[in-house]
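Next comes just one chain, in structure tokens: the form predicted alone.
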Amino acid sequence: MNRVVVGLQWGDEGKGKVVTYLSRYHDFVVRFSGGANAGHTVNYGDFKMVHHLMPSADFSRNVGVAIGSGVLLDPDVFSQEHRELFDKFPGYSGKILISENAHVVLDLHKRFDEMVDQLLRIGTTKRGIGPATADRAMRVSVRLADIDDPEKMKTLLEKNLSLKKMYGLSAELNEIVRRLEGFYQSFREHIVPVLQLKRILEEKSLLFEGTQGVLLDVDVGTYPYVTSTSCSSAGVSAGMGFPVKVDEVVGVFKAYTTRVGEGPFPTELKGKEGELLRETGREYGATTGRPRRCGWLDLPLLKYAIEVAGVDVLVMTKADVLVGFEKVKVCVKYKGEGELLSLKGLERKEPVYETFDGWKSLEDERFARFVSFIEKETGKKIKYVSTGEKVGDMLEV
């Protein structure tokens, strides 16, 4: 069985931790898009993993981890999680496997993206997605197929820095030969064809590992404020680069919502209850450590993005934050909208809340009527709640 765990919202929606418990039911957890721009903090109780890109598998059951074409890699990331995961788990002997056409992120990349964001002010964190994605469409892009190939390598370096001078960076061509060369025979037998990963891949049982959230897809979130991928379940073949049958999507949303950057959010708190929730539940970025905006719940925007992504079931995050507060609202509709949502003018719709009475705890019979509540809004079941920090901390409904 092979499945596809998405957030479905902004982003930071608890999805490492998730995806670590899942994992258990599978062979492999596969990464397919975004890139060192995610941070997937995993608790497994003695200490905290955060991942960038390393797919977030329990280690502790030896589960295999791949990382397909669709993927930006910054090598200095990968190294470094690398490293961290033997340290923690000395003893893991799951497959490593990396497609050798993901395209590489480079310091310049990181550069021009601060550079680029201070000017047009979408608020990303600046590890590079954005002009990588971009260098890819303008074929100046190293793949790692590519820096086994010193001739092509330096081809493509060349015209790449060519068209970094126009925007004033240059960076020293032979230093980035040399850094890439290293990371490629450090890592060479982890790196694979695209036809090697599909023959070992078809035949386990797969678990693919969404980044960001939904809202923050190129191609049906809040553009212009969106990622530089795909972060929905549609994005799985095209970030593999083959065909892949999956059985079963996943969507992961908090019982509340979050936003980190610019960008519209209706249901946005600005004042003590948004600070509330924010140091209640450690709303800060994983990658930035930025502190996250907080609002009640979406229920159109919850049910836009799982139509969008053609969610089964669901896991609902961060429900325990909630314990203690007197009353929780939940946005059910926008004043004079009709079902059919459109993200044209979100920063203009004006949300209409359903106020609920507060739990003491997850066993109480008023949070019980919460679940039943978005259950029936959005026509989907809610398999799991997630009822701490910790990855054993879910409860199966």
Given for the second form:
Amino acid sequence: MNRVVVGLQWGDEGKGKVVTYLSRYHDFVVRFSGGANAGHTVNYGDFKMVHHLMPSADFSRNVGVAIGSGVLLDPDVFSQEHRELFDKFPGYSGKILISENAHVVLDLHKRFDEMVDQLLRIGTTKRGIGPATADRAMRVSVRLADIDDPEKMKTLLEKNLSLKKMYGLSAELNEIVRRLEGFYQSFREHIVPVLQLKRILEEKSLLFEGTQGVLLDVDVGTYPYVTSTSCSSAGVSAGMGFPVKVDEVVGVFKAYTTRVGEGPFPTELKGKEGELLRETGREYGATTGRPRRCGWLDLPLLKYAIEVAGVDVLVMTKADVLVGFEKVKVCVKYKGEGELLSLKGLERKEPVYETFDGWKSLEDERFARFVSFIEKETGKKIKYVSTGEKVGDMLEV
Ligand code: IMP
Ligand code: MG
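Mind pulling up the form predicted together with inosinic acid next to the form predicted alone we just looked at?
Once more the chain from above appears, this time first in line as the rest of the complex follows.
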């Protein structure tokens, strides 16, 4: 049985924790898009791991991990997380597979990201994801497979560097080659042809780990304030490069909303209330450390994301953060508007709120009322409620 976990807001819904928890029911956790812009924090109790590239499998249970062709692979980040994995779990015996068609992210991409974002002001994570995606589309990017073919790799890099020159950027070709070859040598046993990956995974039960969230998806998100890749369930087959049957789409959302970077956010709280959410929920970016913008739950956007991603069941996270809040608000619609079919003009929408009594604990009946209200509004069952930071803090309902 295959599942995909997708974020239903602007990322940071707690997918890392949810995926790690659910991974006990699967053989492999598979990343299909995005790259080290993701920051999935997993709290094992004694320590935390922040996964940027390494899939969030429960390593204590030896669940395997795989990285598909659609992932933009930063060799330095991957090496570092691979080291951390064996530091924390020296006996880990799960399989680690990487598609040889995955493209690499270079330092050059990160520098370009910095430079371009000064002008475009999207508020990217500066992990080079947009520029690497652009290079892939321009056909001047290097895949892992190309590293094993030095002439081809050099030709691609020469073309790439001539294009970058137009933007006033330069890099040392031999230095790039040296680093890529070093990476390839270290990980060659894990780098597999796409058909081999397909055959291995076909036999297994897979948990696809979405990154970012539906509202940051390049096709259906708040463009241009989005990431450059697909973050929704629709991206799974494209990201793997072969059709994948997904039996269940699990949508993860926070009991309130956060966003990092620029772009519309109708329920954003700019004053003290926003600060309270940020401090209570410790809402600081796992990748960049930036304070996250905070606001109330937005049902029109949640319903949009659920439908566009074909969500089957929901997981609510961070409702524990709201314990002790006297009142909790939910945006139930936008002023003067019916159902939200498009994100067009989102920056001009005005939320209409319904106010709920806050809850004293997650066993509180007032919390149960909040849960049923969301289930009724979305028409989807909330199958799990995350009750705290640690992997095991999950309530199946
Ligand atoms: P990029 O993906 O670094 O190009 O950034 C584009 C937009 O997506 C920016 O608003 C980022 O803050 C946002 N973003 C990218 N990755 C994440 C994530 O993992 N969590 C939350 N926001 C993200
Ligand atoms: Mg995150």
